[in-house]
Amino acid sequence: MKTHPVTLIPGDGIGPEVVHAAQRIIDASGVRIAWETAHAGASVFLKGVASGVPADTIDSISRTRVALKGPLETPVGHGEKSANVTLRKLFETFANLRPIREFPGVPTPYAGRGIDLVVVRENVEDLYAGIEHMQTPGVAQCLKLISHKGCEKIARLAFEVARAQGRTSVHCATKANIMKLTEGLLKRTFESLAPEFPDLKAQHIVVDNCAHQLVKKPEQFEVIVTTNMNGDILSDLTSALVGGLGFAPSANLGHEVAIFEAVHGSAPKYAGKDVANPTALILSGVMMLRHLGEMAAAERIENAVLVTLADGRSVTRDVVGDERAAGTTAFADAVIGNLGRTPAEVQARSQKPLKVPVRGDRIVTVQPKTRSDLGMDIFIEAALQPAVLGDLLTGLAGPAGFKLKMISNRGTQVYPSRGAGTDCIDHWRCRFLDLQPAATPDLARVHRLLESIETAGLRWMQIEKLPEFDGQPGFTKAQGED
């Protein structure tokens, strides 16, 4: 038998208890794992490691290429970045897979509906790139970065997930009706790849309608692929349909590294009380075994979990309440005792090995035939009324070879006035069109305009070019802009 090296991260709060339960069950299945214990999260933050991930943990995952991880505590609204996100980004685990299915013996309003789906979430881009700036003392900005390469990888993986699991359809959920360039890029990429998978039904759905439909008729979905924040929200919603986060496993998949973890948090108030439901972490371990090629063992463990839940005599408090509940350890014991048994109601879904998209060597993946810069948006801080600011900037633009086209405030055009009753703040997007557009802007004239703005006592904090690729604008209009 092959021995698989795996990095084991106990995590914070209830993490060590649920991780130990999963570890015991995996060992009892007969699969040979060489566990390397490593640490991340709260205890590491306390030691002064700003990332929450020490070098020896990074070294271990780099060696084993596989990690089973407990939940990590993340500071909320202050402090350092999430250690969870750090791990995902360090190892470019670009895809987050969150399977959701109905469990026997787990009472929910949706019992008997046959819910069985997977949310495939892009895992490193979008707002979770974490690029934020205070543009003024009262205005914060977060950059939503969506790349063609990232969209292609996650969309292709979603189709491959459907094939590996014997499914028939894939939905792509985006907010492309509003964010036509960022969210729209995933929609367009998904639709361009769909013909490569003629055996699968591919369809787009607006993400808010997807959330609505998940509550109304969740059984219609098999695979949902979406952007990072949408996926984070939708996958938590789907877990609530089948019993909560205690039943929500996940896999973070990269080209070389895979990290498996429960979706739920560290729940510190329950730590050390032997009451936490380890099902999500156990099923994350099942996903890990499938990744390692141990298909038979994965199916045996998943079926044992289903038998234990259906039996109902050794389930945790989130299923039956306090009086009849089994503890974390007792639940794991019951699962081990049920290894080899097959549930009568529902069984584990047989799966084929998942084909993960290969890493591309090229840095630039999209090359337009033509490109030019039509001008620029300059973001300005000013405590002026729109008409006053607009007239001032109009006078400054001409001598530098630009024309002020419009000013928007929080996305709505306020100069020239369209009669909107916008409650303005001191953060203005000022759109200047170049009177001599070219493939590259004349930096001397750009500098002249910026110097004029500063001389007028205005503060600029950001410039965005207004590109045109193959005759199509690479920027969006403000609300109300012609």
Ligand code: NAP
Given for the second form:
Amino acid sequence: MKTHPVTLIPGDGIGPEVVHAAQRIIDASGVRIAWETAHAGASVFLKGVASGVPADTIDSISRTRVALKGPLETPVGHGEKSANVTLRKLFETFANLRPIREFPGVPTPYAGRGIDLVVVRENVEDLYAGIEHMQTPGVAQCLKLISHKGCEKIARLAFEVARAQGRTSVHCATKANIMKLTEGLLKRTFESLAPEFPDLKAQHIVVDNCAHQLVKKPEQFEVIVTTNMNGDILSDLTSALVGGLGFAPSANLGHEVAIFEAVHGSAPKYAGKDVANPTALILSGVMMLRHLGEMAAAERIENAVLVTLADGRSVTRDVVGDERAAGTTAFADAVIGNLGRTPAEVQARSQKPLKVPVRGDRIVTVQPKTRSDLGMDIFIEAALQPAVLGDLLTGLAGPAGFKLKMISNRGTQVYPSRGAGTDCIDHWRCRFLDLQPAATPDLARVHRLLESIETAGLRWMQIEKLPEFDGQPGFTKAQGED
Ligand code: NAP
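Can you give me the structure for the form predicted together with this ligand, which would complement the form predicted on its own we have just seen?
Then the entire complex follows, led off by the chain already shown.
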């Protein structure tokens, strides 16, 4: 029998308790794991490691390529980056699989409806790239980066997840109706890949309606693929449908490395009290065993969890309340006692190994036949009325060979005025069309325009080109722009 090396990260708060419970159950199932304990999170931040992930931990995961981790505390709103996000990015775990299903013995308003779905969340792009700037002292910006390559990988993986799990349909949930270029890229990529999977029904759904439908009729979904931020929110919602965060496992999948963890955090108020529900971490371990090819052991543990929950005698306080509750340790003991038993109602879904899209060595570029730049948006800080700013910039644009087309304030055109009642801030997107457009813009004229903007006492903080690829604009219009 093969021994699998796995990095074990106990984590913060309730982490060590739920991780230990999962570890004991996995060991009792008969599979052979060589655990390597490593650390990340609060204790590591306290030692002054700004990433929250020390070199030893990175080395261990690079070697084992598989980690089972507890939740890590994240500083909120200031200071260090999240150690979780650091791990995801370091090992390019581009996909986050978050399955949920109805559990016997766990009362919810949805009991009996057979909820059984998986959210496939893109895991490294979107707003989580964490590229933020204070553009003015009063205006913050976060870049929402979505790549064709990222969309292709996550959409393809979602179809492969559906196949591996014997599903019949995949929904793609995006906000493409508003963010046509970024969210739209996932929708378009998903739709372009769908014909490769004729056995699966592929459908797009607007993400807010997806949230609504998930509450109204969750049993209609099997696989939902979505961008990072949407996936974060939708998957917390889906965990609530089946009993809460204590029941939601996840897998962070990369090409080389996979990290398995519960969706929940460190729940600090329950730390050290032996009351946390370890089911999410145990089921994350089940996902890990399937990833390692240990399908039979995974099924044994999942069925033992289902038997234990259905039996109801040894379940945690989040299911039965404080009076009748078993502790974390007692629940894990009960699962170990139930290994080998098959639940009467719902059973573990039998699964085939998942095909993860392969990583190419090349830097992939999308090559249009033609490309040109029509001009640029210059972002300017100024405490002027739009009409005053517009007239001033119109005067500066001409001598540099540009024409001011419009100015928008938080996306709405305010110059020339369309009568919008915009409550303007001191942050303006000023759209200049190049009067001599070319494949590469004339930098001398760009400099001249920027210099005259500065000389006029205005501050510019960002320039975005206005590209056209294959005759299609690579930028969106402002609200109200012709
Ligand atoms: P949380 O730790 O997930 O806890 C929120 C609530 O969910 C708890 O108060 C509890 O609800 C319930 N809960 C979570 N896990 C449970 C379990 N195993 N058993 C029973 N109930 C459970 O979220 P948070 O309080 O927002 O975050 C705490 C810290 O964790 C933060 O530092 C955050 O950044 C971090 N975090 C880490 C990860 C990760 O490592 N992947 C993920 C999310 C958050 P009741 O109060 O209703 O009992």
